[in-house]
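Just the one chain here, the form predicted on its own, laid out as structure tokens.
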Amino acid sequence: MAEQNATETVVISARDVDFFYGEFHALKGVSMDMLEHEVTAMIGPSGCGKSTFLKLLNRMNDFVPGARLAGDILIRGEPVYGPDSDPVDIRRKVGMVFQRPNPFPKSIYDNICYGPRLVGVRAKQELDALVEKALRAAALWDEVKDLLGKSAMDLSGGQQQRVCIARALALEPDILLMDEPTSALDPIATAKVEEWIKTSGLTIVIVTHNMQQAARISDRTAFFYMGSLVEFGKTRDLFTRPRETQTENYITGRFG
């Protein structure tokens, strides 16, 4: 467990969590806590439980036939999985922002209102404001300010990226969950991808194959492996004075 003072807010924290696929046991033992406005994220080879992790931080994983959950995941002190939690309500609060781009084949203005629509806003003044709040705060309101009209589809890759970026804000989330959004984008468009998720001041949880990125972005950094959580900590920690023989193997290129 990383090390943190009196002043700092844990928003999410998992306590003892096990996850299994069927009879394949994906996590093993994982506890960590994730702070308020701080940028935690997650490396490891493929197949190390990340991705799985940071699934069950919004019920992604309920979806899966056969998935079962062991061990306490917390938002905020109240239980993600309680038997009163909505999911609809947890996804709401915790957005997603997957590997690839996939913005709705609809209008850049669309795929931005498309969330605050299904939870009843309607008025065209008030989702102009949550369009142009959304864009701006993904670093595209400027490119696409004239073009509101266009379809997201006709965009780039960079920029249809930082319109699910702005689909997911527009709910206002209180964390956003970020699933290796930056392996499919050239270095400019990720390098103003990371430049917002550095600047964003959200709760965000990154998932990523780059460990150049995550020391680049990220105040905190855990390291998986075969579904254990091996180190967790200050990321400029753990990539110079790594605790466990195993980190140090990984991030300097000796396996992974």
Second form
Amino acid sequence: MAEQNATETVVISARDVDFFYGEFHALKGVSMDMLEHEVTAMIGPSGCGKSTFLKLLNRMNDFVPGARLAGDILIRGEPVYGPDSDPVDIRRKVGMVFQRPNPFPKSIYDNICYGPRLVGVRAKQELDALVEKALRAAALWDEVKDLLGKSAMDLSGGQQQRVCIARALALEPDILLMDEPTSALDPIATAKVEEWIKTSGLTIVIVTHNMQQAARISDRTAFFYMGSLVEFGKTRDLFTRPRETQTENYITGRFG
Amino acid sequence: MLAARRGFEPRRRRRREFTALLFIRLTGAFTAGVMALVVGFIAFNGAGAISVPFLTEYPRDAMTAGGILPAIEGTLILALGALLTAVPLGFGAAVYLAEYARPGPLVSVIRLGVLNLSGVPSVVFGLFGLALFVKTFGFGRSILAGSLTLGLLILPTVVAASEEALRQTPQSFREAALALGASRWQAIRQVVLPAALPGMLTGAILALGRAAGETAPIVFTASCAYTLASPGSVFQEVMALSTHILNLATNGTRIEETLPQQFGTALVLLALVLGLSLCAIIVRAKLRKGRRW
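Alongside the form predicted on its own that was just displayed, please also present the structure of the form predicted in complex with the partner chain.
Below, the chain from earlier opens the complete complex, with every other chain and molecule after it.
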């Protein structure tokens, strides 16, 4: 949590975003701003559109057949879906961590190097340095520094997820998107990942099923319901003084 | 209480279970038995012909003596040629179907084509190869024409096995690569293909076995009755194990006398095909180790 040094710079801005999967209206007029160095959590019941919204931010919905988008999404003022915007370029700046750890069936080292190699980093020394930096940032260095040649598939779930975080961080992204990153992890691994999120200082947008998690780690929280953004505000306010009845019902466990 | 119904009576249930299991076991035993009978028959009759000279010498005395070296060579060359034809085409088509193609008329036509191709009798492939490669393209009866014909014959097998292997590669690998800024082709080449390769190779090796055993396609396009030397170019004819058996058994003037050679050749061919299948099984088992998805 970086509330004290929040700079109020808008990094991601969504304006009147509507999204359709074929006939299904998945997002309805969503507008929200995400601020630099803050952790923005998105909560809501399954199918509320929070993951769909997250994936729009780095164009991971591009390959979904029959998908259609209206409205604008800007990252640092640049349109994500403009005529000149390049999805590959956007994904290099906006990292993503998925629900299930999805390391490649390669060594830990090669997993982390995947992104840097894509952008043309070849020198061994430079790659070594990037790997160490990324693993340290993901709080995994001490655990795996002697196992870098080992397959990432052989690690525990929590370690795998932190490899995935490190892999995303190796590209030195401006923003990190996380889609329920701890839902497949045990409590200890979850704690480690949460600790990392709170202290990373990155601009993070995280989708979570777990309201307590949102309360623990985020600066701001957005509550989605049936494709609409119901309420968005400071996490403390949203959980203690929700403005909307729906929000209150959800966070008090009356549905969801 | 439903549990008191006749259908739940334990004795009756157990008897049914026993009958079903017996039937399933019998069918399994019968299948294995037929397989054992064929292999045993060939092995029993052919084993006597097998010797080092049989595997390393050229035929002599109107095929009644000497070995089948040129036929072994020819079969291996043709099978390899078929593989070289079918693998690039088949892998490419499979990547298109599994990774790029969106459901639509084009994909349906391709799928239908692949499916029908695998149902075409091999003799038709032979005639097609004769018309196209031997005559129209002017390759003559040659390794080239035979390899291309066999390649087309096994193409559907290679496509189907490769597509299946690609589809079994977890979607999360593709997502991970794309999210790290890989283009679709980079994701496929660097992550998806390496993961799917064991399955694709297994399919290719099994197809190789099929190509090695085929007769009709190469009768018209590649094989000759007798050669005096190993082929020097892809435009030459070769002997092959399958067609050698055919020739000995149907065309020779001394059919009865060459019986041991016929069985011996059949045994070599069988061993080759089973060996290739075994290779496929080993490759698959080896490469599957350490993969958990």
